[in-house]
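A single chain comes next, written as structure tokens; it is the form predicted on its own.
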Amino acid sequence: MPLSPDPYAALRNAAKYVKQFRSKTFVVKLGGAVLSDPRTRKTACEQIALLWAFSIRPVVVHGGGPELDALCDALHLPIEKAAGRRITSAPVLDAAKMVLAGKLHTDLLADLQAAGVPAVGLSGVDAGLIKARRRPPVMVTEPGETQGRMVDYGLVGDIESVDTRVVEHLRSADYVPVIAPLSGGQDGAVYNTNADTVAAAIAAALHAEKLFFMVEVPGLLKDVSDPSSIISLATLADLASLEAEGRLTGGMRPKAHAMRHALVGGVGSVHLVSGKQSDALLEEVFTNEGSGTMVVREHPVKHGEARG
């Protein structure tokens, strides 16, 4: 009779990551097409429960912007966007509080409390943890033109500051802190800002190990419209020529840009996982394969070595 496989293998070969990761810092961006399908959200929450449970450090930021451009709709305000990212209008910026610092996130909470996270809901705006300035207009060429065109993005914030303290504080107390991207300016001002943008600062100012991006596609792709096209291991040099070659397009641009900050920063790397697959963010962590795309400063990683 031949031996039947070690029913163990797996657990020992996730054990050897467990205890590389053990009380390191990973930020997990929830883009908000994973967030509106209560299916995915919940099947997310679980993963980061169990890197919570395995004494893993998470903090999560989360999006919103399809559960945003539903609010608008309903309320006739108009979706406009530009390089990916929103153009806020003081009423689309009252849509963003409703959604992203109301029923969105409130969902999210429960989820993770569903899932044994305990978890603590924050926006940019508490405590002062991200202050931010009124983007001033800015030239945009959008893939495909070659002409620029300058834009006006509204009540949108570029983030100025860090201020880690209150989320610390949640840490030091075992607490998880879920953060709405919301920002606050010196005079008060409340700002819509890209979730991408605020998961980067918030992971660069945390010297996180690793960055997490739960979106719809598989990772990083050669080829949008083939998802088998995944990259699995990426650096900065290679961003820049996927962007310069234009398969960078809508929200991946803004994620490009946050990627690069984060690890410029100094976050160990930056993963790009699916937010639709079942434990795809795990398979990431837990194995050498992964599941997704890696991204790092420069290459690392010679043949035969583990990604983790």
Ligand SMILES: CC(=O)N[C@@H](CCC(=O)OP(=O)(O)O)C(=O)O
The other form holds:
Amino acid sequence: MPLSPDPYAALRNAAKYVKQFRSKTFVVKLGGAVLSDPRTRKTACEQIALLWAFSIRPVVVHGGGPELDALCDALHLPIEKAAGRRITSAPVLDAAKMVLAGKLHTDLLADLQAAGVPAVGLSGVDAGLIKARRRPPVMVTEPGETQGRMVDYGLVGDIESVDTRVVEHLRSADYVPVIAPLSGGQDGAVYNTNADTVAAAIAAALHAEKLFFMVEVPGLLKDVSDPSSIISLATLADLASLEAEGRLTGGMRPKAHAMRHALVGGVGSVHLVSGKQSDALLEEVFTNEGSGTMVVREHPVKHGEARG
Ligand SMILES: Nc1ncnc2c1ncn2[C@@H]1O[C@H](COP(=O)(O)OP(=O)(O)O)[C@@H](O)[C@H]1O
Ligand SMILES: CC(=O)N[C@@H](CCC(=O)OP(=O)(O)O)C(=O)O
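Could you switch over to the form predicted in complex with the ligand, since the one displayed so far is the form predicted on its own?
The next block holds the full complex; its first chain is the one shown before.
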């Protein structure tokens, strides 16, 4: 239970974290499953507003995979993914711009504004925030398969550099940047880049204290079909074992890669929390037990020590 029957004890406990995290950078990645339901999107925005109210400095990165799937469907464009990443033709990239830097992005900004967050929207293309190179064809092996296959992802960008100046500029004026997962290449090219990958690159470049992935599931699961198999604390080695055992499928594969990138890049901890369960983000930040999964580079936090 997150809150003790004594509200003052709960407040005292939370105050410890409020003090610890004041002025710290938290990157919060909102997954498509959270964004596609207006109610869960609003709840996520309200939790981000509370972090902001407690002087934590959030930077938001959003996905939008399910909405992009829906638009592709409506436009009769193929939906093809390999290892959790979209194969992106020129018309699919146009659809991605419409969703990720268009409707979904604007709706999220409006919800953040309504919750009291001074949000400003950007994509990775703005001010050269994320520079990428077109991904060359690569060998991909799906879980359960023994043989890999060559995949040409099309107009998908592999991140080459992150220039956080525009983000810092906004933050110095107390705005909260909200970043869409598109990236810019040479000669005006625009690429589709997985939002988890973008979130990890941004978190590492900003030396964030924490990176949160808000997802549909309660956290990292030993068995994806069993929500009660949640893993509360994991190291990079645990993550590698789960992957080797084929326990990470679909969108969890780029997420695991992103977690590794962020932690190796200096982010203090990465957290997987439910975007469906109300207040799961707050519970993860402001309680000892947390609500989801905390991933750290190596072992770890001593028993009873602050998880947040
Ligand atoms: N071991 C696992 N633990 C938790 N989720 C997993 C696992 N393996 C696969 N998944 C799937 O990964 C999904 C999260 O990735 P993804 O769909 O890309 O999320 P989002 O787009 O919301 O960020 C979960 O909803 C779940 O279906
Ligand atoms: C290359 C690639 O896979 N890009 C993603 C970008 C959006 C995304 O990552 O959205 P979620 O966080 O909701 O999955 C896509 O086209 O779906």
